[in-house]
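Next up: just one chain, as structure tokens, the form predicted alone.
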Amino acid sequence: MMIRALIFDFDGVLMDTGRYHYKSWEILLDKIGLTLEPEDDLVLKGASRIDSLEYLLHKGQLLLSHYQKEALLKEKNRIYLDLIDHLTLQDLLPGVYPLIQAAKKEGYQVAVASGSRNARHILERIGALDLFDIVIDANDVPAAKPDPEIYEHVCQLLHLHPAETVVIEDAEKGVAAGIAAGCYVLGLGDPAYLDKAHMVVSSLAGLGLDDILQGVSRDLIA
């Protein structure tokens, strides 16, 4: 099958928002007497908001009611949105905009499939929403990555077979979701962490559309 679409994760792929998620969790936990460690970031990366909170509360041996958890999640999101309020279109990660433009020029569809509930809001606020044919986030799909539902849903909306798409992910859970959906997956980051991806690069900077398509071709031939 030929590749006909690129599907981007949001956090850590389109924008460097991961550090703001980390900082917002750090601020929130400090308010309830817990601490956040650097190694926690690997667990939180790509996880849903509620799964992240459950992990942190379990680690800190803190039992809270459903209503207390809901309040904390709202507070965490408020802190996060305050921290990223300064972001603009210029904060798209290196290589992202040229890759999107090249894909669209060649007739490929371009989509976003994010586990964040803020992806569409942020893209709209910075004026990037119109760059994409479809934007799906956690408000649209209940199952969190590594469940493949979000990628299956995007493929359905694009009217494409998953094997006709390339998913670009920086998190282990996202890579697993893309593979389970049947997509080709380009990992963005550490090869040791993203070893299940079909191809791994350290950055999209300088990576052309042809580089990705050739990588897909090599994988299909292999």
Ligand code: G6P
Given for the second form:
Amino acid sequence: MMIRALIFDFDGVLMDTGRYHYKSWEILLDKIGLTLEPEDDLVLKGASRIDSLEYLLHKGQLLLSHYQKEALLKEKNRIYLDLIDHLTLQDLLPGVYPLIQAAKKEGYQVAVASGSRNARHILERIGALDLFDIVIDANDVPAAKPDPEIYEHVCQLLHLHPAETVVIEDAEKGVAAGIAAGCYVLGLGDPAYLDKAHMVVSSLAGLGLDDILQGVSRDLIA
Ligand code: G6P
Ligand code: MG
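Hand over the structure of the form predicted in complex with this ligand; the form predicted alone is what we had up.
Below is the entire complex, every chain and molecule, led by the chain shown above.
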């Protein structure tokens, strides 16, 4: 089967927003007497907003009501949106823009599948929405990664079999979601925790379409 589409995760793949998610959790936890630790980032990366809060509260042994949690999630997002307010189209991560251009030129479809409820809104604000054929975020698909639903949904919208797509993911949960959906997966980051991906790179900078197609599967080249 030939590859016909690239599906990008948002946080940590298109933009370096992971650090602002981290910072906003840190500020929020400080307000309720808890501390965020660097190793928490591995759990938070790729997790939904509510799953992240549940994990942090459980770890901090804090029992809160539904309404208290709702208020904290709202506050976390307010802090996060403040922190990322300065981001522009120039802040797409290195290699992203050339890769999208190359893919489109070669006739590949290009999509976004993000577990963030802010993804579409941010892409729209920086003027990047038009770069993509399809943008799906957590507002469209309730099941959070590692559930494969978001990738299955995007493949349906692209009218492609998952094995005709390459998912690009920086989080273990996202890699797991892509693999479970039956997509090829390019991991972006540390191979130590992205080992389920078909191929892992430390950056998209300088990475060509052919490198990806060859890397995810040696027998894919038609
Ligand atoms: C992505 C990020 C997570 C973030 C989640 C929800 O998965 O990797 O760090 O918590 O999206 O994002 P949101 O913008 O909806 O709070
Ligand atoms: Mg990510």
